[in-house]
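The chain below stands alone and is given as structure tokens, in the form predicted alone.
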Amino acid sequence: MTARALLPDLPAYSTLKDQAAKLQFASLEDLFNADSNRANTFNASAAGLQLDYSKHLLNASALSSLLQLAEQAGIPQSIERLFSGAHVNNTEDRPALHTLLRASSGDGQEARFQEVCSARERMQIMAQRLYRGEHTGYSGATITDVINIGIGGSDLGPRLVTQALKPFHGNVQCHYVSNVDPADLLDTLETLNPATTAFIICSKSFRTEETLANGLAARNWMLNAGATTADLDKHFLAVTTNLQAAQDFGISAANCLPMWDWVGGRYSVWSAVGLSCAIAVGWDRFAEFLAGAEAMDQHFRHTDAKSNLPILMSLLEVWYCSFFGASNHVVLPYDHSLQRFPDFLQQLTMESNGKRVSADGRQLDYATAPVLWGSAGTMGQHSFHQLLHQGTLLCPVDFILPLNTHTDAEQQHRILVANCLAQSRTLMVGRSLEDATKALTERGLGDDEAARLAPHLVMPGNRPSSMITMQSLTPHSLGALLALYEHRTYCSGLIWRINSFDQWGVELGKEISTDILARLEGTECGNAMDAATERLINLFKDAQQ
């Protein structure tokens, strides 16, 4: 591929460095006071989501320069390349057409779209049979529980969506197992009845070590309960391309749904990997989920950068990571149903952009993806928010807030909303030494004691945050939210000049694990290890005596 100018070589880069230096110690309150319309100006909406980015160390001039950076990085052209099926995953020579999975038309990708539609139709039939209680197991009893066995994108996406859409669940309970630690599967099976339990094994190759180990254990559980090998087809579905391996396991081709190499695992919840989600909420709700993502896709593809939510969020990420030295990014959903959202985003962002070389193989001497972490509010307020307010790290924050609750506990929801807005404001305004001293004296402390303690109450403020709101958490708004972060991640990768769609960094650990496993099993000597690893191998072997 043709080498592109790296980030520091883009014309806007030096200007942004100067602007960041000036804004590093800016007062957010002063920025609001200088612009009475700031809250409206630094605001954008799409697909039922609203982004308020007014509480950022940003002014009109810096925003203009960031938008120029996006143009110079070729983001508008690269967006079109993504949707048109160009091989944006250049190291694997593939397109990244996850948007086609939620599209309502082929738009130039008719052959692939027909494959998607065919898989969708089969997926709908399977999902509806289980959702309606029409699928029975080996004893004739109706299936009431479904366990999705996968790992990475085959687990994090469907697990998040199923949990987030709990208010829309039907009668079938969906569970998730991903860890090869046997406790994960055994704890899940403990209260379930084999006669009323079905499994979905999600593995493109049907050889993923953790998934296959759990699948075989589930198969044995079913056979030990009285099912025959001929009965397995009533209890096992698969999402895979390896039909022969699935058949050898006991799953017929009729019970297998496809995966495609032009869809990365972390983008696969929109595909048949989302089967468990469709079973949990029913097909109509799952279709709304797809529609929400498609609405965000259309916004991303056709909206100018200055009003484009994914582009704006990407520019904010690059702004802090590349110009302020922020190595962390925090996501705080103020909705208990979204407690798994930071977990999902960790794979999406860090597997996509945790790279040290450019898409054309040049080693980079600048930071790319920050570490992403977070938790559902208000739990984090009583743990890591201390660091956000008074720590030495700069940690930009995304607050995510549904404005309405699915529960009847409206007062508790008001408390939740008040806490969310309070945390956002506290990050911005902080507390001065003077205000801290005054607060202590008002509590009855003497002047000397107040002066001694006041520095411990000081909060510097001017900590940046975004607020993403929606009327309520629905299948449509959830789909839009996930697609928003997908596209934001792609745009950040474009600016950092990396390929966001490969993940070569996961390969070596798998290879070494295979070699160590052979050593642990005593089936072969394997390659020599470092002294520490050799000691640990022997420690494990001794413990098994």
Ligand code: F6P
The other form holds:
Amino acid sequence: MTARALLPDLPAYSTLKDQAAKLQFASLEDLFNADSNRANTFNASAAGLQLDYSKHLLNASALSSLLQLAEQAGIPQSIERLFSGAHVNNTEDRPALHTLLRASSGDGQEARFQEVCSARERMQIMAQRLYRGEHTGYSGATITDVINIGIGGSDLGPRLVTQALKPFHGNVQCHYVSNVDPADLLDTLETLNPATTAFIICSKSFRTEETLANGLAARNWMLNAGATTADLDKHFLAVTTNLQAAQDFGISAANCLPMWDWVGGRYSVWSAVGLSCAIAVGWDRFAEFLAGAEAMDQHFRHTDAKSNLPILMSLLEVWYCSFFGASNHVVLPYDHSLQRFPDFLQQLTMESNGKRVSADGRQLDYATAPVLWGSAGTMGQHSFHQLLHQGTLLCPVDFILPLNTHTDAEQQHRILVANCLAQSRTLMVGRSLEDATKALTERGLGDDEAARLAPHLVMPGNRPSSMITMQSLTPHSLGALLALYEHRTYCSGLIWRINSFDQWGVELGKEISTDILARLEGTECGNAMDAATERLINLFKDAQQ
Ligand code: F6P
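Next block, the form predicted together with 6-O-phosphono-beta-D-fructofuranose (F6P), ref. the form predicted alone:
Now the full complex is given, and it begins with the chain already shown.
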């Protein structure tokens, strides 16, 4: 790989530094006053989603420099490389073809697309049998509950999608177990009947300790309930690239759906990893989910950067992270069914871009992925929004707002919407000392007391946020939303010069855990540890006596 210029060496970088130095003191309200059309111009839409980025510390010339940065970072060419199957995951020498999983044609990837289509057909048959109540268990009773056992990308995506599409659920309840803490599985099994429960062991590698431990426990639960080993075929499905390991586990080839090494776990919900979602909502809805993502893919691939949602959102991320020193990014979905969205995005963005060397192995001396966190509105308003409004950290926010509710509680939904708009506006306008003092005197406080308290009521404002709206949360808009963030993540990785598709940083912890487990089990073959870890190992052993 030829060495590419790192971010600080791109020509637009120094201009952007200067622009950021000025804009950090700009008033958002002044920016609106200077441009009566700002609310309309700093807006873009695609695939049923609208992005309003008018409440950002950004003017036309900084935006133009950011667009130049995107060009200089080679984003247009890299988008083509992504879609055409180039080995964008260079450290693992693979493409990252998650877009093919939701494509309606092969577009140069015919052989892989054929594999995707035949896996989709098998997945559709399995999903529909369960969705329609045609799949029966060892006692002949219909399967009513499906438990997806997986972790990371084999859990967060399907869990989010199933929860987000609750209004579209059929009769089968889908549950998710990921934690190796036995309480997770036990809590889930508590109310379930083995005769009417099926498991999907979802693991790209089929080597993940947590998933295998939970899978074995699930198998024992089924056998202890009276199922024979021959019956297990009615209750266990697998999704994996490692078909042999799944079969060794006891899941027949007919019950295994494939994955491919050219799809990263955190980008895999569009594959058979989404089987539980398709069982929950039925195949037609799942196909709409894929179509929503494909619509975003088309937009991303064919739209000029200045109107391209993923590129614009990536430029905003880079703007604050690399030019304002923001180390946090907050995502606030104002829709209860999206409450798991921040969890999903944490893996997507931080496992993808939480890296300290460039794709070609050079150490980076600048910040990469910010810490992403958030929760469903309005809950956060009563916990961490205090920090967003008056804390000392710069935390750019993405508000996500479906404009219609699936419930018939329209008045209550209006309260939700009002809160979302109010938070976004409050972050922007804040409250001056003068207004704070006035508010206190209007409450009947004397001048001295008002002067004493007023500084505590001051809100600096000028805190940036985006607003992403959609008509309502449907399979289509959800697919588009997830694909939007996937592509945003890719673009930010390109600008920071990192490979967004590997995750070497998770390996060492797994190896050390294996060593420590050997020690906890009493085998002394594990490697010697540092004094603090040795002490903790002994503490654990003593506690078992
Ligand atoms: O440990 C991190 C990770 O490898 C993720 O990248 C992945 O999504 C998760 O573990 C689960 O892996 P698998 O699907 O192979 O069980």
